[in-house]
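This document starts with one chain, in the form predicted on its own, laid out as structure tokens.
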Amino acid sequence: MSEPLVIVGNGMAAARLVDELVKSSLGRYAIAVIGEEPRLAYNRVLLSSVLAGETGSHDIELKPASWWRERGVTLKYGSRVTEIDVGRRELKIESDESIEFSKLVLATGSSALRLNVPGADLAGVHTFRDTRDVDLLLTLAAQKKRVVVVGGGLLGLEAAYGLAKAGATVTLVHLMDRLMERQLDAPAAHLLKSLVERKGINILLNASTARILGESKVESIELVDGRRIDADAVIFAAGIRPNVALANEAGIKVNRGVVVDDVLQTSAAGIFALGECAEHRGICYGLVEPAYEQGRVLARHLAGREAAYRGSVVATNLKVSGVSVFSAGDFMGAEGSESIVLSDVKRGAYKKLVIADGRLTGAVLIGEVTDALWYLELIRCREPVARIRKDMMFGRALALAAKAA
């Protein structure tokens, strides 16, 4: 008889741990999959894309529903967990009704952050993280609202794209020196800021949010330094917090994140957890790659095989408000390192490698992109790139050909 494997979340980490789990445990687990949002399970990197009306809602579906049904994977999505009880290895879902499981998978994700400042709470005030929040925005664009988008890393980037894209009027605020600080250093991001501002979007930094106004709907927005921006409504995308109280709640162990070792379990027996709402090491990823990596070790342990997560080097690869942008590694250069920059602002092009010990460990690129995966894995796999250190920023291709000279 099969196990009975449970997976609450019904998000891109959840699907991608039932692909490599039907493709490796051979029939050992009877899989259900338990998500709150009602629909099957999509690729929430192309939101925005939906948003600027470059791609269609049922587009991005990560599976049919027939690839489910085929896998003999039960799915129940528009179902809300609401209590863990770990003792009786058993859940509660909110319409009374209790599900066993034999082993647990959480995988609960991520919520948009809201900024606690006076005005928070009016009619006009959303966030960007779900197909139901894209919906919203769209009523917006087509309204040719003024929007006021909170928030300048990747998130804001995106929402403020597809709102203008879509008809708004965009104004993005963003608290810090420059754009995507997480992701890319100074001289890309002012790149960055520069092509954003081409597509009409006004963008201000070092700006903090003080308070929105209005009486009962957003009527502007009002910024530390005083400056007044009107608003018929703001979108906060400034951050995520990891889905935790569940567990939480369960008395798993939680810091940031659900806190997991090595093969991802909890500090309870049987009970694991992947992706953004995930705690490794200390570090919560937030990102789609090291989910991936995550649900193929989780998948190769649950099957029975040696696996171990040992962390992720962290990459951005993907289209940012319509402008291709890449990092990954040690992108602004530990002490002791030396980096090559191309830049070529005129053509919307920037290209940083970083190099230490002889081994290429970090890379920022902006507009050209057509070798980003090739770096990812220089940095991956710690090669030695002294015999194509004078070409490897031309690309592969030269340097390859410089190497087998």
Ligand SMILES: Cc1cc2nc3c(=O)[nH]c(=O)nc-3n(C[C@H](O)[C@H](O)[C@H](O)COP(=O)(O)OP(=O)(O)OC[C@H]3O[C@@H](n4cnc5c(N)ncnc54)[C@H](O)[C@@H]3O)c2cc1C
Second form
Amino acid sequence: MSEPLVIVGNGMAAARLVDELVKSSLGRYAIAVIGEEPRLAYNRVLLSSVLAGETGSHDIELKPASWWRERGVTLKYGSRVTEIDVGRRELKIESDESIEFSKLVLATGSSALRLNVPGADLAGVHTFRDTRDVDLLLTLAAQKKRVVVVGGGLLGLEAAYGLAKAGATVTLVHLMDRLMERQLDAPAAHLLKSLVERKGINILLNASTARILGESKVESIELVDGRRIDADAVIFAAGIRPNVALANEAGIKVNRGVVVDDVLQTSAAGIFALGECAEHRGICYGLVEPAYEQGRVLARHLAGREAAYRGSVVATNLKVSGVSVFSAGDFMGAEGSESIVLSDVKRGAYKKLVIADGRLTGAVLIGEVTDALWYLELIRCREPVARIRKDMMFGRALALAAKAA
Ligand SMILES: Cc1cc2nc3c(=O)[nH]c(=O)nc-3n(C[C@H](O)[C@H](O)[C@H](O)COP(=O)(O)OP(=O)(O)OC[C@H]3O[C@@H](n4cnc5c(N)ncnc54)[C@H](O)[C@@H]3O)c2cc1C
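Switching forms now, from the form predicted on its own to the form predicted in complex with this ligand, please provide the structure.
Every chain and every other molecule in the complex is listed next, the one we just looked at coming first.
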């Protein structure tokens, strides 16, 4: 008889894990996936495109219903898991139904952070995490509302761009002195700011939110320095928090995320965690690629094969507010490293390569990102770059031709 394996969460990590599991475990498990969102797993990364009107909400499903059915996966969506009983190998869902498991995987993702400021619970304050949020934001934009987006990271910029494109008047406020400070150095962030402003988005830096004002709904937002911005809605896009409550209440070890070892096992035997809810070697990743790498490792482990997850070199390679942006590795350049920089502000292009000990260790690209994956590969493989150093800045084709000559 197949062993019951239950996955909590029907997001991107869960979908990839099932995909890998059905290939490698060949009927060993009876897989059930229980997800809170009332629809099939979808590509969350594409929510920005849905908001910007570039993709339809139903075109982002990761797999059709038939895919899950044909592989014998039991899907329960629109159901929240409320409790795990580790000792009895049983979990409870909202309806009070109990489900038994032999192995359990937590893939509960993260929630958007709501700033702890007065007025944060007023009507008109929203987040940007799932399709329900996107539907709400699209309604605001269609009504040409004035929206303040709090947060100048990837999510905030995506929200601002989508809302502006859909018709809202958008101001983005960011606590730091530059946008995307976790991915970009100052010149790159400065260039990105000017490119985003060209799309009609007003950007305020060094802008710390003090409170949100309004009688029963949002009317304005006040910054710590006293500036006030009139608004009909506020979108918090200032970070995420791993969903760890279930694990915590079950007595499973939790720091910021659910703590896992190199086979993604939690402190409880036979209970695993992956994706944004997991913390591996002190790191909670907020990107999809590490979740996919973890999915591959966990599937191998569950199939009884040798496997270990040793962490991911994270890279950001995407369109932010319609501008191509890539960042990987030590993009700031640690002490003792050197940087090669090419900046063409007028053309909207910036390129920085960081070299340490004769190897490429970091890169930032704005505008022109054709060679991004090649740079990422060079960073990951740690190959010496002395022979291509002179031409590397001008792209793969030129550098490899020069190397071969
Ligand atoms: C707008 C947006 C744009 C993004 N863009 C990028 C990008 O460009 N590149 C990139 O790498 N990453 C991006 N990300 C991040 C990426 O989407 C996540 O890293 C990825 O979705 C993580 O997968 P996950 O399965 O861990 O979490 P999720 O995809 O969030 O899935 C978790 C699921 O678990 C469910 N759940 C939680 N608790 C329970 C419970 N108790 N019971 C049942 N179900 C539960 C949740 O409802 C959710 O459906 C973006 C995210 C957003 C929101």
